[in-house]
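One chain is shown next in structure tokens, namely the form predicted alone.
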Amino acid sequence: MRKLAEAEVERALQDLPEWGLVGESINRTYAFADFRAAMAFVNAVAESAERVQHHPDILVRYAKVTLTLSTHDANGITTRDFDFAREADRIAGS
């Protein structure tokens, strides 16, 4: 998989406005009603990061849920970290 060049990133974010650039890695930060939704909304990202082999760092604050993508063996950010981004997106109904 091949990191891609920041001008791509900016790009495949054009397509994706609730997540920003931090670094070398992609993020988002989820709101849900309460602690129950957010650990819902963990657990169906963890089936679906199981499902394709791509597992984001997970912060959860109370009803609060922060992804963050990155592609370790590329050392950056690929299309795979866009494509589990929109699959997150998904799942949280967005």
The other form holds:
2 protein chains.
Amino acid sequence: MRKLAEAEVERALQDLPEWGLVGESINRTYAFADFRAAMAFVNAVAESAERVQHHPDILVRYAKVTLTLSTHDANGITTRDFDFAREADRIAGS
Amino acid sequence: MRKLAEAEVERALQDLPEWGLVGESINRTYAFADFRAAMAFVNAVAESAERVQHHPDILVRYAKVTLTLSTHDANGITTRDFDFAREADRIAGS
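Having displayed the form predicted alone, please output the structure of the form predicted together with a further copy of the same chain.
The next block holds the full complex; its first chain is the one shown before.
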């Protein structure tokens, strides 16, 4: 799995406007109706993470969930991160 | 719910050596065997949080979970935070 060049990351982010670049990772914060809805999302994301063996950092702050994605083995951002970002958006329905 | 004075926080922390003071909150990082074990802990903590209506910030980084506690209504640390810290330790079994 090859680390993406900066231009490749920028281009991929154009299709994911809710996602931002933070250092060597991409992240998005999702807002839900309440803590229960946030936790339902977290558990669905966790199931996907186990299935594909790619685990985002997950921060829950009451009804808000921030996912942070990078690929440790590549020491940066790879297509796996963008694949997972799209999967998380699909789970969240947005 | 009254915000605790600094000396009260320091005293309470002496009984919780794994917990640290970070700004106006207390936190602890728990290490588990793997992501699944970490998520089981997160879900047990989330159930407790809903029951007592006191919600820590929860950060999951693969097998590590960091809980951060403060009381927004009091704009600082209260006895509710220490009660929840003890409950989380009980859930983690340490």
